[in-house]
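As structure tokens, one chain now follows by itself in the form predicted alone.
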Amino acid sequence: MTRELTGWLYEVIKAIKSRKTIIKTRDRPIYDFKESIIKKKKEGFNPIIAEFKKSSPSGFKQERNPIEYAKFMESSGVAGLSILTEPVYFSGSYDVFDAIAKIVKIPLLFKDFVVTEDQIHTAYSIGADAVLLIVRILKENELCNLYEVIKGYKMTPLVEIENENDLKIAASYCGVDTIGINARDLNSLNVKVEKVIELMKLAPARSLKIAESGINKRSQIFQLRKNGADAFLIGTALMKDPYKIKFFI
């Protein structure tokens, strides 16, 4: 049972019950999500996680060929790809994830609203290397249980927070070491990149910190990196103009 949710988040979680579970032989090796970020940093690059999404509750819509996008981002040197699989509000699908997994050799983040172990089984089966867990939609025991299931598959759990309370839960209950700090408030959908900087200062020093949402300028990346960000998840800006990746890296 997740925390009390309202609005579009409630609808997303409710719809999960009717989604299929995919159990099949995995077609690709595990690509280490954390190691890819660390390697890019050591090589002097900004580790970018390029996101593929066709829509969002904020009103964003963008049609783009997922295979061409994934290949282009891989050739441009991204540390990994984040692929939305939620179908109602983000127009995602497991089939698109599976298709991308078959043609790239970089880490893939399964980005969805994960509240069941079945979703993790599906993520592994279709080629995920990392799985997003959102503190906002999970109770502490659910978070820790799903965290361990993901690790059991040798995938990386990326635990997303959006406020100080989320951070305390992630750090205190499950020993989380890879944290995504979301500049977007999932209730209001407002974006405050400054909030990410504040939370990074409070995050455990040992943790890998990924800045999420609202990044559309190279100057923001420099500011975030200076304040402790290890990697940068960028969706809207790159979906609108994939060639921006050349400036971000």
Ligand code: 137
The other form holds:
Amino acid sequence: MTRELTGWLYEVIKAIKSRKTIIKTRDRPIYDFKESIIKKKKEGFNPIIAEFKKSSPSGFKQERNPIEYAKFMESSGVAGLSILTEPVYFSGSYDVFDAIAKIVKIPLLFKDFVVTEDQIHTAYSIGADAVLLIVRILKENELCNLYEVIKGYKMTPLVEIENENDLKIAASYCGVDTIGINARDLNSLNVKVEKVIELMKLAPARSLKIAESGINKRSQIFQLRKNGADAFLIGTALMKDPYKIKFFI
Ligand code: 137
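Complement to the form predicted alone: the form predicted together with the ligand:
Next comes the full complex, and the chain you just saw is listed first.
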């Protein structure tokens, strides 16, 4: 089904088969992910997507109350929230996503390793407004199919790339207009923010570009913005110290 995967990535995808599917009536409107980013930009702010992440395969660990974090980020003016839902490596959960969705009125990104339509039905049911699709873990036809399922719900597909080859696939697929450029290599876990700048230069000019991973300084945000980033997805730095948002925005 997926491109050749090894190590922890292989384990994550394998375990997806045993994840539950949640189908229920959604009692939350769809908040437009792209519009929120464009609005913040027009207002002169750095559009930040603050991520809720409790752990990761890089060895990161941080306990924090998800509701307090989400409310604090919303009141600080972030463009949206990204919430990890993968349970084994990222200590994520659908329940936490659902609970946050009930209390905030800003766009929420379903941040997981999406390879099945059932995951998208779940994302919609628990209140997602955008869903991450990682090119690295999908074949072209799977990417296109899942992309359409997300659009069918009127959510935003955020297509994540981490190298030139991924970018070619994302750019050649007709509708892809929101691209996440990941500084982190999913195999080696090395983070290189400079790589994002190089890839942004090659991305279609019309696309909305979100710089992901490794951002912990205001100066990086300026540099990325100067080189074409429209928004910034920040996890580790904000989980460790939520008050840093004041410097980033
Ligand atoms: P951060 O700001 O924490 O460097 O990155 C934010 C975000 O891009 C990142 O949390 C991704 O959503 C998922 N992260 C990691 C990973 C994915 C694969 C392998 C490792 C990790 O260490 O965060």
